[in-house]
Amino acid sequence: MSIRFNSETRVFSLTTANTLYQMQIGQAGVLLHLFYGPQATGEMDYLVRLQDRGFSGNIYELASQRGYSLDTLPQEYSGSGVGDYRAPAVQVRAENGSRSVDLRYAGHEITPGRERPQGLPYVRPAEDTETLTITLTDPVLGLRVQLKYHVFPAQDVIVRSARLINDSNRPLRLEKAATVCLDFLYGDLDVIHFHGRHNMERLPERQRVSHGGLQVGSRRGMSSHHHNPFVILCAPHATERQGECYGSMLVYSGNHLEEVEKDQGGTIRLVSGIHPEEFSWLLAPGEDFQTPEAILSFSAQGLNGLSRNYHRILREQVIDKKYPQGPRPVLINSWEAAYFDFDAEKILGFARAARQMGMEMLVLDDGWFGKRNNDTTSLGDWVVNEQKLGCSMGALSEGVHALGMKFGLWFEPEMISEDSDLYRAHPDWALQDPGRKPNVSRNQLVLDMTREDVGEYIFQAMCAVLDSAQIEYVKWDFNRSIANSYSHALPADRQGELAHRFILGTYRLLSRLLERYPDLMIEGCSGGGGRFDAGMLFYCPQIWCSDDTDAIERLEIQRGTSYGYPVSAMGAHVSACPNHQSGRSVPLSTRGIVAQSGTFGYELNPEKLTEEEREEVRRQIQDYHRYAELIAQGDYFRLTELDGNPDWEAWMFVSPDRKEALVNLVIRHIRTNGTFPFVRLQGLDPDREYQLEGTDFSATGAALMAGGFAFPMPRWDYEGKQLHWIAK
């Protein structure tokens, strides 16, 4: 059993292979958080020490116990307005205007397996998954909260969520409904969050948790390029190789907020969930609200250890197992090769050249529908422009398949152009305030995904195209942030529900398409990595990591992404040089090494490659197929510390049986008379001897991990090395 309850001490213990999570029903029914960390025996209630602190009031029933204060106790799900002045997990406004929420224990249930939350992505159950449901109530409000804890023992993961139910005969208005509230009683911690921008996403930033705290999140209608819904708390001394690390990752693609603060007594609180700004949910009598799930994990094996926990749970329980973890088809995407300037013959020319080098799928990007010859028009008009193509989509698909390749297509389903037949017919289907000119981004507006008629139109329009041709792959884009968040279909008192209802509409559309086309593979995209989150991975086995295809910048982007997300989910391509975003030129061999640490494909005109370059591409594709399973399913290790050597980046993969490893290194900056790039390998079997393929050199795993390995002296900027080690 991974969940136990001691009825005498009233302590809940949730155990995984290497972790322990404990809670206790305290006095007056306050649900206390006791401990989260490495496996331990016994109960941790002794850690909670009462202290009478000035201006920290007391629970009415325990007024004589001056230290029993909601403001100082570690809690599992904090209310608001009743004496806890830290970040609350829930805020509610009653019909009479009262804003107090006081939650107390009312019962619990332990069950095998888990239920699927309606309308939301979730962590699919494993064979040994168990669920703890703890019920808290506020009888004055008539609010019932069910805290769900799904335990995944083998993966060292606990999945949390909350369901809020109105048991009263009066409406309640939710103004905040977080998923996670987690209090750490003692000690200093660092927080690592992942910020960025379009073309440079998920950059790790580390700082000490301070009094006053830190807030990061998104109000953009999507998880965003700017702040990922994933944070790490770790010991100040924690490195990639050692130290205690905690992670919290939302399974959600919309607005989110992560709050981390240290209180007056040194307790550190993490609260994470839907962003409360522009959120206001009317909960009628008998109605309930389900928060998104969050994946919690702990590792004492440093940041790499925590990352591997997240990689496993996402690969095994979030991404649908119908998709192979590797290899996937090596694709050629038409965007940087042609942009909007193409016809069917040009696309077939790309396909013929690509197939000769071993590529396996062609993806036709933007520009195939309506009057879409630039980005100012036709979004929403999902009708094939046969005049532009010179044939039907079915004929183009047949031509690609005749070459032995698969065929994919780009869509941007949630968007609409003002210059479109759809907008002229249904201007009220766009999100925009009455009487106000809307914010325009990339010459497009956003469709109201809260509406069933909008979802039905998009579904039928996409199905018409998908039914007209053999299409195995869809690239699903989302190329602007949401503004003017007003729905013409929602009443005034429900406009605050729009952002969450929007993303539920997107999830609903994805679900319908995958039910109708079970063999279709959808790659998520939002101007690259603007919606790179566990919610989208539930529907899409891979996500375009960034619109920045420069291999040197991709080192940072893919490294930052790897802290939470597996390599098998990272869309990565070899692009042309000079690079279209940065103007930088990088050797083709190095571009291949970087892109292989992802889903692997090409974003260039294959007809313009020299014969020497074509031979290099053939070698890259052969290598990708050779190493694909190792890269996609192996353990991933960052070999360069977060604040490591700026002159090079190194990372590696180790097979599950530890019989082989692939070590990669890319030089960022050459130094005259410089030092040898030196790394200590990780994850090897210390008792095995490993031979470097293509050489006579071998060493034990223990030696390579303790003594390390020095690469040959680099010869030029952006040089890449890939070393394959095989156990004897």
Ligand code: GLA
The other form holds:
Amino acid sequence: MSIRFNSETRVFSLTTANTLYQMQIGQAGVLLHLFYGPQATGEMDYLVRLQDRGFSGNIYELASQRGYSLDTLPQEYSGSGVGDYRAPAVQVRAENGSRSVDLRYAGHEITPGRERPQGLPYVRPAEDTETLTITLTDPVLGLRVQLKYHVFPAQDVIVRSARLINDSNRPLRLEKAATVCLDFLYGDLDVIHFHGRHNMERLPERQRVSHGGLQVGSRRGMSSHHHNPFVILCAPHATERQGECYGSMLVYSGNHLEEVEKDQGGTIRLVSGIHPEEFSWLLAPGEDFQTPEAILSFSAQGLNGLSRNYHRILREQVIDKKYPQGPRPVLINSWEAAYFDFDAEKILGFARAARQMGMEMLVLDDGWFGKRNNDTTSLGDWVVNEQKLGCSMGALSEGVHALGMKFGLWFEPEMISEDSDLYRAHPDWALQDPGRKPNVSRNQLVLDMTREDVGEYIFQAMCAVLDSAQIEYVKWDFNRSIANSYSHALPADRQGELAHRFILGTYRLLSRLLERYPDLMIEGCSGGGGRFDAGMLFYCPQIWCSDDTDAIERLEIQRGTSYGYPVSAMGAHVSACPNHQSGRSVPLSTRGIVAQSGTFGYELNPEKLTEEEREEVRRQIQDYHRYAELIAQGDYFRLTELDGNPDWEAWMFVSPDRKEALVNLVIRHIRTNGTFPFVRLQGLDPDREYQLEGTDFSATGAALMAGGFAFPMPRWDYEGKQLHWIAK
Ligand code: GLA
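Could the form predicted together with ligand GLA be given as well, to go with the form predicted alone?
The next block holds the full complex; its first chain is the one shown before.
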């Protein structure tokens, strides 16, 4: 039993292999948060000490207990407007204009397994998953909130969400419905969040949680390149190797907000969920609203320990197990090889050359439909441009398959070009304010995915193409932030629902396609990593990590991504030099090592490679196959601290049986008369002797972890090294 309720003390205890989460039904039915952290026996209600603070008011029926204040108590799901002045989890406007929400315990239930939420991605149940549902109500509003806790004991994960139900006979307007409210009673914590921009996503930034706090989030209609819906709270001394770390990750691809603040008494509160600024949801009598869910985890094993918990839960319970974790087909993508300038002959030429080197799938990127020869036109017109190709998609796909390769195709389903037959026929299918010229980005507008007719059209249009050829893979792109969020199909008082309904529309379309084509693999993409989140991973086992394919910049991007997301989900390709984004030239071997720590592929013109380069690519593909399982299923460790190392980057993989390890190093900046790059390995079996492949050298796991290992002296900038250790 991972969930227990003590009816005498009214304490809930949620237990995983190494963690404990406790709540208590306090006086007047206030649901108090007691503790989240390492496994411990006993109940921690003694931690809640009541203190009468001026200007922190009291619950009416407990007015004489001046220390019992909603403003100072650690709460599990805070209401609003009734005396807790910290960030609320929920805000509601009643029909009479009242904006107060006062939630109290009304009941609970413990059940095996978990239910699937309607229309949303979720963490699939494991064999031992149990669910706690705590019901809170505000009888004045007629609002019922079901807090759901799904416990994953083996993975050290608790998944949370809330369902809000209008039990009254009047409409309620939700103005905020967060997923997570997590109070830490005492102690200092640092917050690490992941910011970025197009071509440089998920850079970790760390700061002490302060009074006044920090807010990060996205109002772009997508989880965004700019702020990932994942935050870490950790002990100020926590490093990659040690220290207590908490994570909160939304399983959601739309607008989100993370708020972290320290209050007057030192309690730290984290609130995370749908961004309330672009959100307002009319809840008619009897209707309910389900928030996206969040994956909470704790590790006392430092940031690497926390990352491993996330890698495991995403690989095992979020990403569909029907997709192999590794190896996946080594692909050649046409984008950086040809951009919009191709015909079938050219693409088949790429395929032939790629196949000779061992590549396994040809992906035809943007430019195959409508009149799309540049980015000003044709999004929405998903009709094969046979004139440009010189043949049908079926014939091209056959040609690729005849070489023994799979075939993949690019789509950008949620977008529309003004210059398209679709827009000319249905201008009201684009999001835009009446009477106002829309904001344009990459010359395109956004389709109204809240509409069923739009979803149906895109579905049919995509099916027509997918049925016309043998297509094993789709790259699903999304190349702008949403603006002018106005739907011609929603009534005025429901326009605030657009952003969330949009994402539900996208999820619906993804689900329908995967139902119709169960063997199809969809790779997520949004101008690279603009929608790199657990919501998309539910449908797409891999996501293009960044449009920046420069191997040196990728070190940062992939490292930042690895805090929350597994390597088996990170799309990474070897591209040409000089690199198209940065102009930098990096040795092919180093480009291979970096792309190998992801879903491996190539994005260059294979016909332009020299014979020597082709030989090297062949070797890289053999290496990829050799190490794919170790990389995709092994434990991943960052060997460079969060602040980065200006001179080099190192990371490693250890197989689940700890018999094998692969250690990677890339030199960023060579130093004349410098020192050997030195790393302390992690995750090895201390008692085993590990041999460095290709040498006579061996050492115990204990020595390599405690004393470390110095790589050979680097010789040039961007040199890459890969060391394979095998247990004797
Ligand atoms: C986005 C993707 C690229 C490529 C282009 C095509 O930027 O991230 O990989 O597919 O669109 O327009």
